[in-house]
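Let's start with one chain on its own, the form predicted on its own, as structure tokens.
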Amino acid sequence: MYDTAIIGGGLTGCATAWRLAEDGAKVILLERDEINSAASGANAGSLHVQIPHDPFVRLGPDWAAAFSQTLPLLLDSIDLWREVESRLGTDLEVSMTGGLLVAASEAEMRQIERKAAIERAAGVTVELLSASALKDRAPYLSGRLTGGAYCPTEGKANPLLCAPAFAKAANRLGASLLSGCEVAAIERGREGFELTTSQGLVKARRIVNAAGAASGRIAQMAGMRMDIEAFPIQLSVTAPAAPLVSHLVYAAAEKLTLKQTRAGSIIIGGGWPARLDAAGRPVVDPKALARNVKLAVDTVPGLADVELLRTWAAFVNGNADWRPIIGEAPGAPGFFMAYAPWIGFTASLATASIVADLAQGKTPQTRADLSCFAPR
């Protein structure tokens, strides 16, 4: 019998895991494939704290004013990645140079303004810059720029090693971890939960759902719907070049985001939708890739000159309202949901600390106000 069974091997679920374990809880991980094979190691590796531009345009303020209740998770959680490398003791390439929303034209520019004022509200730093103190911070920027917001608390982190450097850290506190392990059924059982799994009956008192984009459907194992999508999305990552980008770079015109490795390879997203091929599987399309292509180069036109490499299609989790679903769920006792849609590289590791510290029974430290994501 574990204490705790965590479903789901990304980012989120290992470092649950870790939390568990570092507590000296008896702890389960069971991934259907491998290690970090999902969203967590397929994304971009930002780390956000500013309201996402597309939908504030498109959804309106009303929206933002409601998702600014998840602000103060993000900022949690960037303290925690400050701290994540000298805890675990590796190298995980996380870099807090700010992040850089810009402007293309008066009108979005005013759009940032407006956003701006609801994140401040919300406890973040926003410094509105003018076109002049874009092209002083960012001179690689393009001239065209009208202006710009530059939050100094986002930054990048390298997401092919954070989630498998989470679970190495678990599994040395005595974490168990089963990878090519799928959950087929939950059933309640006299001191907790059985779990049907490919590997087997596994028992354990607590459940925590970290399946990312799977996570509706292991709620339903447990009596439970869920608003919980998964959405096809393209990146691009080009050819190691000169330092260029040192910035995560954001464009209010379309869906960008940018920022350089520091092998100095620059990946061009922002979450441009893939299409989906015969089986279903999320594959590349080349009008979306165009599109991003262009309004990267015209961000950041010493761009043109640098070799795209390689471009790759993937799930990421998402809902409609874009707000995290976090803790126990009702009607389930002991069933603890820890789900972050489209911003969960950023938010995995204040949502980790929550859930681990809700499972053993303990008051989460968090700025966030938990009844915002308390599963419904």
Ligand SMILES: Cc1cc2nc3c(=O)[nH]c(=O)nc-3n(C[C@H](O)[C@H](O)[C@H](O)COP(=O)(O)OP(=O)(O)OC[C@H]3O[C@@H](n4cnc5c(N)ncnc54)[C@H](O)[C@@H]3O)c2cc1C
The other form holds:
Amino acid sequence: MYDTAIIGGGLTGCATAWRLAEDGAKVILLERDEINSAASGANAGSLHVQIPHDPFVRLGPDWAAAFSQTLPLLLDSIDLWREVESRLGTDLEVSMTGGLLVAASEAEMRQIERKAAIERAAGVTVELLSASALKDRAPYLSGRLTGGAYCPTEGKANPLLCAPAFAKAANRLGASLLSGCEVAAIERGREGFELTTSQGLVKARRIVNAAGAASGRIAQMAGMRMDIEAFPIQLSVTAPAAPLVSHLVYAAAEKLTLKQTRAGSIIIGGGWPARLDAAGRPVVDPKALARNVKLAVDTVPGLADVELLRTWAAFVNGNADWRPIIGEAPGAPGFFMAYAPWIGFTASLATASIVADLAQGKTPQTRADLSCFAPR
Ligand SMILES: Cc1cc2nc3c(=O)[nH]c(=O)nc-3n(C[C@H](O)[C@H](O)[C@H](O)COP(=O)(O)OP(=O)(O)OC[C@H]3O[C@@H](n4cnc5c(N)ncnc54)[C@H](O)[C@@H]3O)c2cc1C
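Could I see the form predicted in complex with the named molecule next, after the form predicted on its own?
Expanding to the full complex; the earlier chain stays at the top.
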């Protein structure tokens, strides 16, 4: 009998396993494929704090006000990102050089100002920049931009390194990690839960659902309906280039994130939709790729000289209102949700830390109002 069974070997699950194992809990992590084989290993590695601009424009101020309840969670996570390398004793290529959201018109600049007011009210540091201040701070950006917003608490990490580092650290502390172990059913047992898996029956007092895009299906196994979906999105990487982009860069015009990795490659994304093939697997959409790359070159003209190497598509976990779902499920004592949509790489460390505390009956150290994220 385990204290806790964690379903999902992405960053959220692995970080939760590490936190619980650190506290001496008897933990098992069940991963249907390989550790870090889903979104946590396929993402862009951006550490976000600013409210995403695209939904801000599309969904409006009410959505932004609701989303601002997530900002304290992101700030908590950034604090954890800052200390994670020393806690784990591993280089994860974490770098906090700040994020720049840029405007290509006065209208976009007004949107950025409105968004910055909401961010500041939630405790996020955002500096509005004129065109010339933007040019001084980031001379590599297009001279046609009209201004922007700088958030010093944003950054990046290498997604290929993070979940495996947590998995290794958790394993060193005694956590059991099972790859190729798919959870197929969940029943209530006498003392907790019985999980039917592809590797046999697993018994645990508590369950942490960290299954990312499949979290809705896992919740359903425990008798709950949650509107969590898998959305195919795509991302590109260039060949290594000389130092060019020193911030996490976003554009207000359309979806864009870009950053340069320590190896010199530039990751270009922003959540452009991919397609599904006949088998339902995510595949790259060339039209979305063309628009994404054009916007990238318009924003950072020096990118025109860099070779694009590869574009890939993967499922991201999403829900329409962007609300994280974190905590013990009502009506299912002992079943904990550890879920943060769309920008779950950033949020994963705080999500894991909160859930690890809740699962042990401890009060989490967080500046977020957890009632906003309670499973419904
Ligand atoms: C292309 C792309 C770019 C992104 N860019 C960013 C970014 O720059 N910054 C950011 O903050 N976020 C980004 N995201 C989102 C982020 O990657 C995810 O929100 C986050 O990684 C989710 O982590 P997770 O550990 O909760 O889930 P996942 O990493 O999806 O892991 C869940 C795991 O559960 C396993 N699982 C599912 N069902 C079962 C089952 N029945 N039994 C056992 N195991 C199961 C899966 O195999 C998977 O390994 C991006 C996502 C994508 C796809």
